[in-house]
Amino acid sequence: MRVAIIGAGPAGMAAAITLIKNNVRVTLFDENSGVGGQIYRNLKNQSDRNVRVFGSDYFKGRYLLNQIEAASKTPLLILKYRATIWSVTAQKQVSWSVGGSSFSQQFDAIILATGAIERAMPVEGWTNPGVMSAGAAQILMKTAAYAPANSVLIGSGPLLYVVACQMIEMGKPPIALLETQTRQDLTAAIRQLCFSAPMLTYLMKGIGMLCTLKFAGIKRIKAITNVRIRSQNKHHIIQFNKGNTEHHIEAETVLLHAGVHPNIQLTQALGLMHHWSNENLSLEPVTDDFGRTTVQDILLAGDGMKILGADAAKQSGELAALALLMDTGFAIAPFDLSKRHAQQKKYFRVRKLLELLYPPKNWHSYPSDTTIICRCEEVTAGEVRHAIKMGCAGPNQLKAYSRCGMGNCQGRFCGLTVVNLISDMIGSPAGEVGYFRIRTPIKPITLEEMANHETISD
């Protein structure tokens, strides 16, 4: 049996290691130049000092990386780096491009470990040069050892604190954090507190990060709304409201973050079932407890299924691999699967707390008419609302009318905003609105790559 695993983050690596231990041949794909995903990005090339900068969670990835490196020296593991996946079919055929050529290969099973995407935070000025996501800033730090100076971070969620603390460690502390969570959010989240090991671990990490920010003298302004960014000559003025009062702050770089949601491009293209999460305002693929989908021998693992974090993603990868092994005749005890799932379920309570503490806010989920929501095609929220008034009742009709979602990102960043706007305009629940119809190629492919296509027989 040969298994394709798409995504070499914590879930993908854990799944690969579990399968290889059972003498299953694995091809592991990733768009980056090495394994690790976002959480362990570029870990193999980091100095010991930089590993300390990015914290203990980053360091934990070395164990997985070492196992993958050892397995890559055997015939059981083939690594495909810088591979852009542009097609996955229900018949388990995977197509990808790399180095100016493209390839297709048939597999016996597929595990999708595609991870999460940062939620778009469309506010006035979010497309200006010098305004980027907090995740993009973290990529800069991990790959180029560069932290932007004199930054302001805006939004909510654990990653906001993680990036701010890493910037402090790199000697480029942010000017301030403008946070969207309110006292009401905190009150709602407190009700989810329990004394499980994962909950206590997350609480201790959070308290540690908040102490780091306090000791560094970083200003935190909470319950902010209605952010507008005015930019000129690499200089930004951030206007925002706190209560009924308008404030402003200046910065050289603006970092936005409104949480993350599962990357559903491949699962949508495969026609898998999805459900709408009212807590995270996002679509999540429907699976059983072990990552099985409605298509036989196509499984999901990690944050591409549900956002639970790196530790849970590793367990999810192992679960998906064990479920696949059991389904294909390997001697895997059902009790072992159930026991591992029970351990993973402890992270669901943590996720519930985070969703209540850092919920997406209406003022950026339903942006003003002048705000661009589709960066690729420069379509504004006002144009989308006008199209809906003209009778566009779904994302695909809207795409044809306005070109929103037709750009290079294929709706990755505007898709959820479009769903929210349609839901708001027509008065239907977001879960009933639908989503963009995702077709092959999932990502852009050049004519050269198409011309240099090869089908791999094994």
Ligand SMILES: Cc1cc2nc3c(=O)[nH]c(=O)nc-3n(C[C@H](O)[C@H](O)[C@H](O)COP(=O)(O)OP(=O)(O)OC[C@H]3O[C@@H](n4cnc5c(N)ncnc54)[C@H](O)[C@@H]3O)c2cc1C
The other form holds:
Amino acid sequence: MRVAIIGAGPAGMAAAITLIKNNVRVTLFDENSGVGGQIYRNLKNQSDRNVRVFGSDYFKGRYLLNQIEAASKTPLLILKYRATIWSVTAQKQVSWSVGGSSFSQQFDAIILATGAIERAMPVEGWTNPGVMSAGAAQILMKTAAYAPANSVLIGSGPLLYVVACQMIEMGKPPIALLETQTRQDLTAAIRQLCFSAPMLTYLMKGIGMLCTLKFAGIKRIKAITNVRIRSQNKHHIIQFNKGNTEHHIEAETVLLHAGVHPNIQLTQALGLMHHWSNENLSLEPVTDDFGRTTVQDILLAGDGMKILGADAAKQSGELAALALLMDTGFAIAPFDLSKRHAQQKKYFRVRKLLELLYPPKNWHSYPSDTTIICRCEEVTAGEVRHAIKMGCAGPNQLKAYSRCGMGNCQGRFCGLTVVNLISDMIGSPAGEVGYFRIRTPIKPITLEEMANHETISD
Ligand SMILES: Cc1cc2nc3c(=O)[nH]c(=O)nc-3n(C[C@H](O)[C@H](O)[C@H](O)COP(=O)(O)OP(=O)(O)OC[C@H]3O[C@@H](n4cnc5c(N)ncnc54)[C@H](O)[C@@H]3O)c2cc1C
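Given the form predicted alone, corresponding form predicted in complex with the named molecule:
Whole complex next, starting from this chain.
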């Protein structure tokens, strides 16, 4: 059996290691220049000195990286870096482009471990130069050892604190955190609190980060709404409301973050079933507890299936690999499955708490008419609303009306905003609005790459 694994984050790496231990041949793809995914990005090249900056959670990934490195010296593992997957079919053909050429190869099974993407936060001014996502700032820190100075972070979620603490360690503490969560969110989350080992670990981590922010003297303003960013010459004035009062704060860089959601481009292109999560206000692929999908021998793992964090992503990679082995006739010890499965359930409870504590807010899901929501095609929220008034029936038809979702990102960043806007306009639940029909290539491919296409046989 030859298995393709797409995405070399904790989920993809753990799935690969589990399969290789059972003598299965694996090709592990990632568009990045190495393994690690979002959390362990560029870990291989970090000095020990950076342990302080990125913390023990980051360096924990070395264990997985070392195992992948050892396996790559065997004929069982082929690593394909800088390989952008632009098509996966239900017949298990995988197509990718790398270095000016493109390739297709037939596999017996596929595990999609493509992770999460940050939710767009289309407030007024979010497309101005110098305004970016908190995740983008973290990528800069991990890959270029660069942290922007005098920044303000806006939004909510654990990643907001992670990035702020990493900036402090890099000597570029942010000016302030403008947080969207409210006292009611905290109360709702406390009601759900039930103790387990993963829950305690998360709570301790959270308290640790809040202490770091406090000791560094970082201002935290909570329950803010109605953010507008005015920018001129690398200088931003952020206006926001707290209660009925309007405030403003100035910054050189603005970092937005409203949580993450599964990256569903490939699962949508494959036509897999999805459901709307009312907790995370996003679409999630439908799978069983092991990551099996409606297409046989195509499985999902990690945050691309359900946002549960890095430790759970590793577990779910192992679970998907074990399920695949079972389905294809390998003998698996039942203990292996039940132990991991029980652990996974604990991560679900942690996630539930985080969803209650840091819910995405309605006010930034329904941007003002002049705000651009599709950055690739520069379509504003007003144009979307106008199209709906003219009779546009849903996200897919919106493409014909406005080109929204038809640019380079193929709706990856505007998809959820479009769903929310349409749901608001027509008064239907977001889960009934539908989604862009995602076509391959899901990522841009050049004519040169198409011309140099090659089919690889095993
Ligand atoms: C910007 C960002 C920063 C984050 N930082 C942290 C953090 O500091 N700490 C923390 O605990 N959690 C962090 N998270 C959450 C964290 O990413 C996950 O919990 C964990 O990494 C999930 O692991 P995964 O293996 O499911 O996916 P990921 O680690 O995201 O790995 C997915 C991989 O798939 C690859 N991929 C996706 N699509 C394609 C394609 N078409 N072709 C080829 N390759 C593809 C990506 O390049 C990526 O390497 C972050 C999330 C985001 C979005």
